[in-house]
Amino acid sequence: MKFFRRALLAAAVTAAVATPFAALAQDIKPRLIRFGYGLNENSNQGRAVKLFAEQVEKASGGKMKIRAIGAAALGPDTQMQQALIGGAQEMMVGSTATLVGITKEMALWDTPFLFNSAKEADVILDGPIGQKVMDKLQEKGLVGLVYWENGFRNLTNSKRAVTKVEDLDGIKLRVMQNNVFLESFKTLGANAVPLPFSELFSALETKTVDGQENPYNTILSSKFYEVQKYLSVTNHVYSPWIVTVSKKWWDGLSKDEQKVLMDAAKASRDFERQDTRAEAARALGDLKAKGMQINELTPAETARMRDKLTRVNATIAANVGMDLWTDTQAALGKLRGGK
């Protein structure tokens, strides 16, 4: 009988202790993380954000959940960057070019014809040079996690085929809100107009601008073929995206939570690059099938374009710092077999 009473008492105590904790566990809500991006859900950007969200939820056992918000619903890149710095938003992925006003070293990635291939870009971005540039963001209230691929940028417009530099004369060309892009296209003869990406389709449709420049994937997913007739393959800039988080918010996470996000970011980077490159290989054919007239610049015309931009490159080198510029050129020379 004594044993029976003790068992009942022990059970009662266990229930009394367990019930509040069980209830408390049920009341704990997952950490909700707003992840903003500019393209639509069906884009390469959207697919990679979805994979990132799945990885985070799985690795955290549901304790961390990503709320993916695309189509620039949280504003253009510049607005989201300020929201991250102020701690009003947790995460985003966007262009490195729109960060130049915050961290001048980011202008390195805007250098015309910096990379000859995606392989070169991967090695530099994922290596010590890419990390050095990314680390500069922390001084401004942001933390960079990984670089994704936007891709090699090409020209589209509604006026004429661009087969030589002179064909750019007078074309109203939308560029990112970035001085390097502005100066580059002014130097090439275009009437460069800075405009947020979220306003671009409407501007093309209403002829506020004649053209724009983006990778094949973005041209396709954003349906620019509906308002643009000519696509000129120039590969003038390799454009990365960067996954960033609010430093205010990041510093409040545990080491385990930070690791979950970093591991998921690396997995999403590898997926996104593979997905983007596979899509780019198909996209050019899809754009042609949708009626775009496509031409490729000859090597001689590409060389003329590159030569015209020499002064722009010198300005970039001065702005990002000669040590960073020299280290980058040395690393590229080594990759290309230089001594």
Contents of the next structure:
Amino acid sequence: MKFFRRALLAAAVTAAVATPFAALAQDIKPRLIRFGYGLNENSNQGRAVKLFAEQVEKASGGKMKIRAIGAAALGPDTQMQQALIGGAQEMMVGSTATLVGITKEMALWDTPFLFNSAKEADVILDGPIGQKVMDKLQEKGLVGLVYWENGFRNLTNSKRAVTKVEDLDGIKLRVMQNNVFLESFKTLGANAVPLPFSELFSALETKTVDGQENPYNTILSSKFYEVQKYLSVTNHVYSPWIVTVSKKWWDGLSKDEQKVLMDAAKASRDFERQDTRAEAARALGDLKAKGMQINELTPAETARMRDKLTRVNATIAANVGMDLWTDTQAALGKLRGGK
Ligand code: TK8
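What would you give as the form predicted together with D-xylonic acid, now that the form predicted on its own is on the page?
The next block holds the full complex; its first chain is the one shown before.
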């Protein structure tokens, strides 16, 4: 019996050596890549993950398969980040804001009113500064591929129309789990409460919190209009999303496999930004039709809000490093100067 088993084993080894092993493994079993995200399938995030999955499958001839898992079914951003670092999950897309605890330089993107337009965001995020911040993830076990657009954030709540900073007094406002956001909204007088996104809808529904802030797209796709009456157009900060990969897993891929993922990530980025901008352009109308009461802030009130928020800049600069801070300001100055 023992002899028989050993003979079988020897035959199996011979067969494996005779066939190129990588080809054999891939023919039998495609690489399964778990890709987690926080929003619903029917959202700008969900649509872009779907496009990414299709591109990867096509470019790899079906040898790489993406299993897209949305609605935070694999846990909130912070939990997925740890799963990537440990190698228990391969990919995710989420907020850069929730990465600050891992890579402090990410706080740069939380600077209130940093970008004046989506165009500015694209140039800085896709340029050397965005790359530098992204590369910092590698020391922590993550590989950043591309930035997607979450978008300019706006305020919603169930209590009253916010037309001036003082209206935020005493409003219990959910913020992302991030010190810059916490400090920013405390500075504005709100009672800021950090919560993972996955708990936000029910926190709003049960009135555990009165309000939150997110781009129009998310207010729509996450159905916040069902539990929030007022929307104030503040555009107080531009939030990126970032597509990240487990470094442990990435390092084990072939160059070809890495290229398939990188190419698809870039295609998904271009698609996602277009899709997000098109949706944002019609979202206000949709939200109004759903019954939300929408108000713009006057330029004077926006200036007051901006003024108050510049107080957090010193903290951000200290956290991300003065070099990175001044490089970013210089790059923006150059962009705005027209050359
Ligand atoms: C989705 C989150 C969301 C972010 C937030 O997972 O938490 O408010 O804006 O997009 O990353």
